[in-house]
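Next up is one chain by itself, shown in structure tokens, the form predicted alone.
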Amino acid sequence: MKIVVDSVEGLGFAPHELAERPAEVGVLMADAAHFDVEYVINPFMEGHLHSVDRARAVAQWQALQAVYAGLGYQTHTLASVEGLPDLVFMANQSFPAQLPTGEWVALMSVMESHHRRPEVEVVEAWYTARGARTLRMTKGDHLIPFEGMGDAHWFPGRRLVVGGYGFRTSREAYDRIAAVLDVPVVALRLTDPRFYHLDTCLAPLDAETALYVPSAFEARGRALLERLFPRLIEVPLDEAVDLLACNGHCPDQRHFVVQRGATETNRRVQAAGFDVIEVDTGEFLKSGGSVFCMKLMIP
């Protein structure tokens, strides 16, 4: 099924009708050697510059992939690159993917910062070293705007992609990962500056459930989230905003890892049945980033 839906109208189908995806084993990180805010490309990083303390930095990401060893996943570190500080937002750079065939392949970020674009080479050789196929963001010669996993995310063990789009990423990019991937795509479109990343105001936590921030939305996404996910948990704004709540992660549908602090949205993952596990990212939350944005789940 290729097809892109931005409308309840085009929903034809519920996600437990479609093919099963198998859960991801590894997650893949780029160390924090080189981390910093070094420029302002979000409004998160205003205010922000050289204000990294590197140290805390390491340590903070040292313990974060520690929470994914600890849940059973082979962790994978990529090497920091001197002059890349947001390389460690691993979540940007590429969105992997199996095909029915089970092929493992990776569409390429085009990112909208001169910035950051230099990380998707980095990015695209680790692939290549280990036997993946990657694909270009194109059509014919034009270049079509994708951040990754920032913006494209996969409904919970299902082959089907919910993606965010109007900031940093075209609405065109899910017409060509319908195509190659051959899944279908719920494209959201992005209403609010603050949240210009899907992985800003939308966190899966299973089939059933995901964190949202309904401002981030215009009304007729709100519509199909509700169609797609049946209880949907609003997070307050101020925890959307000053926490990145909605930028934790749930990678096994039981335990969510959010940064420390986010009271009300904890209380209310809890009260959903899942395990909140609470780490500090705060260094990140500086450049606009925390857990979501700082692993990359692979197969």
Second form
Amino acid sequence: MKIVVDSVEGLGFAPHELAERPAEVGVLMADAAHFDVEYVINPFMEGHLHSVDRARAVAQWQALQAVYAGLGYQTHTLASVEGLPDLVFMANQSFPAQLPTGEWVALMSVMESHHRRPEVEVVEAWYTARGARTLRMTKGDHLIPFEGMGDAHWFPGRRLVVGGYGFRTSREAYDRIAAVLDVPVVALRLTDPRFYHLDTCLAPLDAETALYVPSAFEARGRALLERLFPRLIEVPLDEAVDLLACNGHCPDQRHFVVQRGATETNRRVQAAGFDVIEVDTGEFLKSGGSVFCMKLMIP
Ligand code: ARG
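In place of the form predicted alone, the structure of the form predicted together with arginine is requested.
Every chain and every other molecule in the complex is listed next, the one we just looked at coming first.
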């Protein structure tokens, strides 16, 4: 089903009617040896230039990787590259996907900032070395802005993409995803520059439940989310901004890994029956990223 849905009127299906999708078993992270804030491309980075405590960042990164290993995931490490401080945000350079044939491919990003564009070829080389085919976000000569899993999420367990656009990714990217992967896409326009990626304002927990920041979406986007996730949990604005609580990650429909200190968010997540695992990503918050952006789920 190659359709992009922008409003509930176009939603001619319920997620549970769509084909199932196997869960990923691997987690790819780029080490933090070259991480810092070296330029400002989102509101969080302002005032944090060159302020990263590298040793602390490396320790926080290692602790996060250990959490995924402890949950039973196979962890992979990509070697960081000097001069590419944001490579560590591995959700952004690509979108791994399974074609209807069963083949795994990766759609490579066209990053908005020139500072980050060279990261894509580093990640592409990683895929190529592992024999995975990569696909381009282009239409003829024209490049389509797209920031991978920062903006495009798989609906838990189903062949359905939920995509954000407006800041880093263009709406057009979802026409391409729908066409290439033969999947329906629910496209949500983002409206608040503090929530510049979908993974800063939406965190699916399972096929019924998601955390979200209502004010980051248009009314028609909120209506779509209400239809997709019968149990929507609001994240308080202060925790969503100060702690990027919506950038927490639920890899297995059971555990929610999140920046520590989001007391009210955690209370709501636990009340919904999920287990909270708190981590410290304080150094990465300076760059506008936390748990979800620091890793890429891979087959
Ligand atoms: N400094 C990075 C940027 O602005 C942070 C990216 C965070 N990633 C994310 N998926 N939210 O691009």
